[in-house]
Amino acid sequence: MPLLETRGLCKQFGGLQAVKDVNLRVEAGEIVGIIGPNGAGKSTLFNTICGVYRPSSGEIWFAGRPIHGLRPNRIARLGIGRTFQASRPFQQLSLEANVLSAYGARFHGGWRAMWGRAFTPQHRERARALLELVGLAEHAQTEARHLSLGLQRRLEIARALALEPRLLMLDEPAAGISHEEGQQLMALIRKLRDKGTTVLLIEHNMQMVMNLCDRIEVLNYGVQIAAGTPGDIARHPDVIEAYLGKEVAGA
C-alpha cells in the first residue's frame, strides 16, 4: 500500500484543466520529483492534495485512509507538512520562536491556544533539536529576516518537519539559491529521508532532481506524461520535447 496516492485526480477552475486524471503513488521511503514546464500544474496538484483547493473529481489517499474533502489543518495532523515557493517566515521572530509556532499549531486549534502553551522547555527543546537538524541551531536566536534565502529553505522545513509529518512535500526548494546551497540542500533531503521521512518534491534544477530523486513523475498541461527513474525520464521522448530539451537527454 503506497503511503500517497492520487487516483484520478481532476482540478478545474472554470473551463481551465489544471490537473487532469493524475494518478500517483509515492512509497514510504521514497523520494519523488515532479517535474515539468511552468504551467503543468505542479503547485495545484500540491495544493489539491493539501487541501487548499478541493479536487473537482478523483481521490487522494493517504496511509490507506482517504484525505480528498478535508481541510488543510486536519490533513497536516494526519501526516502531510509542506513548504511553499515562496518562504514565508515570521520576519520579526527568532528561528527558534519559528519552530514553536509550526510545533504548537501541531497540537492546538488556535493562536491564543497555541502560543502560551507551545513556549514549554519540552518544546523548546524540540525546536532546538529540529534547528540542529537543519543546520541552522547556531541562529536559534536571530529573527528571521537577518537569514539568506537559502536558510530560509532551511528554516522552512523546519517548519513543516515540525509537524512531525511522515510525508514532506516541498516545492521548490532549491529556488534562487546557489550551487553549493543546492548540494548542502540535497544531502540534507537525504538525511531526512534516512531518518524515517517520504519527500515529494517539485523542482526546476534537473541537476539537484536527476541525482537526488528515486522516481520522477512529469506533469505537461496538467497531464502525467512520464513516470519512472531519472534514467528512464532522461531518455523518454516526450519529455525531451516538452521539457527537458537534448542538452540534458544528452548529458
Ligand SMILES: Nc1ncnc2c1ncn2[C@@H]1O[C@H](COP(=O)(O)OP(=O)(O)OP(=O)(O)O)[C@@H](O)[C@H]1O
The other form holds:
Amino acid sequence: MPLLETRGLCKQFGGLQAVKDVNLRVEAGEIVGIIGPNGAGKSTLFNTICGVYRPSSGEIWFAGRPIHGLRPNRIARLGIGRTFQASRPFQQLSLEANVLSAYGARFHGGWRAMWGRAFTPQHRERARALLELVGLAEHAQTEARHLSLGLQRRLEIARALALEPRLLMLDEPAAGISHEEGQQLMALIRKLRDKGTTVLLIEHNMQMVMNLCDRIEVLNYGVQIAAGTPGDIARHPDVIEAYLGKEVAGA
Ligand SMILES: Nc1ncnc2c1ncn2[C@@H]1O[C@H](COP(=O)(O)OP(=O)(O)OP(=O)(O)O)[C@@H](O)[C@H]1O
Ligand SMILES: [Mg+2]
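Instead of the form predicted on its own shown above, give the structure for the form predicted in complex with the named molecule, please.
After this comes the whole thing, all chains and molecules, with the earlier chain placed first.
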C-alpha cells in the first residue's frame, strides 16, 4: 500500500483545469520530486492534497484511508506536514516561538488559539529538538527576521515537522537561497528521510531534484507527462521539450 495515492485527481478554477486526472503514488521512505514549468499545477496539486482546496473530482488516500474533503488541520494531524511556496516564518517571533506556534493545529485547529495558552515544558523541549534537527538550535531565541533566507526555509521545515508527519511536502524549498544553503538543505532532506520521513518535493533546482529524488513526476498544464527515475526523466523527450531544455538533455 502506498503511503500517499491520488486517483484521477482534478482541480478546476472556473474554466481552468489546473490539475487534471493525476494519479500519484508515493511509497513510504521515498523522496519523490514533482517538476514542471511555471503554472503546471504543482502547487495546486499540493494544496489539493493538503485540503486547502477541495478536489473537483478524484480521490486522495493517505496511509490507507481517504482524506479528500477533510479540512487542512485534520489532514495535518493525520500525518502530512508541508511548507508553502515562498512562505516566511513569523518575522518578529523567536525561532522557538515559531516552532511552538506550529503546534496549534494539535489542539484547537489553528495557531491563533495558541496565543493565550501556556506551553508545557515538553512542548519547549520538543521545539528545541526540532530546531536541533534542522541545525538551528543555537538561534532558538533569535527573531526569525535576523536569519538568512536559507535558514528561514529550514525553520519552515521545523514548523512543518512539529506534528511529527509521516509525509513531508516541500514547495520549492530552495527558491532564492544560495548554492551552499542548497547543499545544506539537501543534506537535511536526506537526513529526514533516513529518520523515516517520506518526502514529496516541488523544486525548480534541477541539481537538487536529480541528486535527491528516487523518482520524479513531471506535470505540464496540469497533466502528468512523465514519471521515472532521475535518469529516465533526464532522457525523456517530452520532458526535455516541455521543461528541461538542451542543457540537461546533454548532461
Ligand atoms: N486560487 C487560484 N485561482 C485561480 N487560478 C489559480 C489559483 N491557483 C492557481 N491557479 C492557476 O492554476 C494554474 C496552476 O498554478 P500553480 O500555482 O499550481 O502552478 P505551479 O506549477 O505551482 O507553478 P510555479 O512553478 O510557478 O509555482 C496556473 O494557471 C495558475 O494561474
Ligand atoms: Mg508553485
